[in-house]
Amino acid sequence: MNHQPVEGFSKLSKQRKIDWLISEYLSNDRSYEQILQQYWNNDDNLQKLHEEFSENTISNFYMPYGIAPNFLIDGKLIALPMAVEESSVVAAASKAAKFWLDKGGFKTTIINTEKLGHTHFVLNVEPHKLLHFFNFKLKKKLLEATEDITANMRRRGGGILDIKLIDKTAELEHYFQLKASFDTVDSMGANFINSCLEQFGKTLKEEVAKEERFTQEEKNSLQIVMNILSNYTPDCVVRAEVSCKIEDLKDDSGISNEEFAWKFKRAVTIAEIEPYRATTHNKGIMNGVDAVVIATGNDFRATEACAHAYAARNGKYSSLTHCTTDNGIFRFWIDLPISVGVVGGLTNLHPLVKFSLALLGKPSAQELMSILAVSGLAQNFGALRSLVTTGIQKGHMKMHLFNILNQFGATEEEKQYFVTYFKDKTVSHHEVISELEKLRNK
């Protein structure tokens, strides 16, 4: 079937959008409309609120919203909200939290909170000439021009921290940057940063046009390419860590504490040196981080991009976590670059986001950074603990068991049968199907 493009789709009502999709792409099968409608909120106002979060909304896509309890973070006992669909993520985080509960819990340190943005521009002028102009005139003008924009942020203790001229002409002809660092306090700050940068672009254009040291040809060569924040924030970093005496590790897998510590450290070392392993290793970390990022209404795509760029900052993709076993002490930690907010965006709009932040004790942005780093570290600890002892499938597939059974419409009685059946076995897709057929044939 040859589909036809549609004009003015965004202006259609929700019902007409659905009608068009069913007619054009779904062979007029109205059962698909029922699928969409069953995920609408019964409260019309709540449904309207959700529809206004994004464009062309025709339904809601639900994810499980779970709780990982018993996280002792910097002396405070916290229950983490986690929005995630992957089996075993919440269970693994909870198990890791319980493991460290009687060993002092998780400790965190905010290393820095600087966020970055750039005005990217092209100017055919000698770099030393532009640097002189920047140092003796432009930088001051940029700060003056943004005073109105930064006033509220400065009152809250944030604002523009610094502006630098970056010479990139060795990599791209005539290409320079105005690199600005910001402190956005409790907001993620994207709109604030971008507003400042757009003003930088305007001021740069005005000041270059007035600069007597530049020739008319040089002035005419100026092109403002773009003004945009960077989601790579290597100077907005939090550290989370756990430690205890090796003799206190007390793993219940049947191996000695010393062997467990040695195997665990070796697994982390492999992730530090081998990018193929590091990718999966860090993905597991982000299972924990993203689940809390989503639950608190923050941008998990930005979080992902930043974490993976940071993991490759030394020219080779590597582990975000590290481990030592020196002098009889087991120490495991993560340095996580992460930029999040607790005001603005969805934080005051989405009901479950408001619930999540209330559950966490209405944290500051820095406290939320700490919580997210702990969530990632706990997730990684849980995964590595399984990998170096019983194997990842035993626990993961038990959590996945209900997904398999639900695919085949298992009854509650059948589900209970399989919980017992796999009590001392590793779950496999093939084994579930085979045993289900035998059970039903009986």
Given for the second form:
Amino acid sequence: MNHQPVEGFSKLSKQRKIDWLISEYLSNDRSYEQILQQYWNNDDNLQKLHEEFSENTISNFYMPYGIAPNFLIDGKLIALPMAVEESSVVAAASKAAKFWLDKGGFKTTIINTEKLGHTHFVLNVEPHKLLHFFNFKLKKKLLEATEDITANMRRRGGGILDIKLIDKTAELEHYFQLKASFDTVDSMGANFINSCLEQFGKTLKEEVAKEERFTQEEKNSLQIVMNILSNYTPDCVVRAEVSCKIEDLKDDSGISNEEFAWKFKRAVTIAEIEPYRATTHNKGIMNGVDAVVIATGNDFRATEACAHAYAARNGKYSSLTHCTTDNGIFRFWIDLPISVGVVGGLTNLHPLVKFSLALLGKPSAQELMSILAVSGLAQNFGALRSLVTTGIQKGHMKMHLFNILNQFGATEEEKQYFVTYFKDKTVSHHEVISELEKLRNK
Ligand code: MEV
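Please move on to the form predicted together with (R)-mevalonate (MEV), as the form predicted on its own is already shown.
What follows is the entire complex, opening with the chain shown before.
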């Protein structure tokens, strides 16, 4: 069936949007309306709050919100809030937290906290002439012009750290950047950075127009291409690590501590040298990071983009975690570039985000960076531990069992039967179906 384009969809009421979708795309089947309605909140204010986070909203999309307790991070015991739909992520985090609980827990270090943004522009002027103009005039003007925008941030201890002129003309004709670094304290700072950069664009235009050393032709060549923050923040990095004596690395899979240590390290080395494995390895890390990023109201697309760009910073995509087993000590760590906030955005608006931040003891942005790196490291530890011993399916399918049973409308009694049935066996889709059939035919 060919569908017709719609005019003014955003201006229709929620009900009229739904009516249009049902008649245009869903063969007038009103049962689809019930699916949408069953996710509406009974509390009209709460429903309105969620609808206003985005545009053209017709329902809410739930995600399970779970807790991984027992994380000892820099001496503090934390229960981690995780919003994630994938079975076994919360269970793996909880298991890894417990494993490290009696071994000193996780230690973290903030390496740096610099955020970045660029005014990208094109100007047909000799680079040395432009550099002179930047050093002796423009830089000061850019800082002066943004004083009002940065006043609040400066009061909180942040602001613009530096501005540099970058010559990119070897890569693209007449292309330069104003590359600015920022300290955004407890906010992720996207709006603050973009406001500063847009002002840079305006001031650059005004100052170039006034500059006596540029010819009229040179002045006319200026084009501000765009002013935008970079989600790549290789100088906003946190390290999280665990370590213990290899003799204390007790694993319950039956292999010796030494064998576990070297098998684990070899799996990390493979992720360091092999991009196919590194991608899955880092995906597993981000299972842990994103779940906490979402639960704390931060932007998981930004953290994903940054982590993967960083993983490829040496020209080849590689592991975000590393492991050594020198002098009888097992050491496992992650360097995670991550830009997050605990003020602004959804943090004061979304009730569950408020809950998450309160649960974490109202962390600063730096403390949240540490918690996120730990979540990623713990997740990777859990995945590698399974992969090099029992394999991933044993734990994963155990958690997935309920998804399979729910697909077949299993009763609580049937679910209990299957929990006992698979107590000492690896769950398989095929076996669940055939056993369910037998059970129902009895
Ligand atoms: C699944 O979501 C994540 C893993 O594949 C990660 C890994 O292989 O390291 C289990």
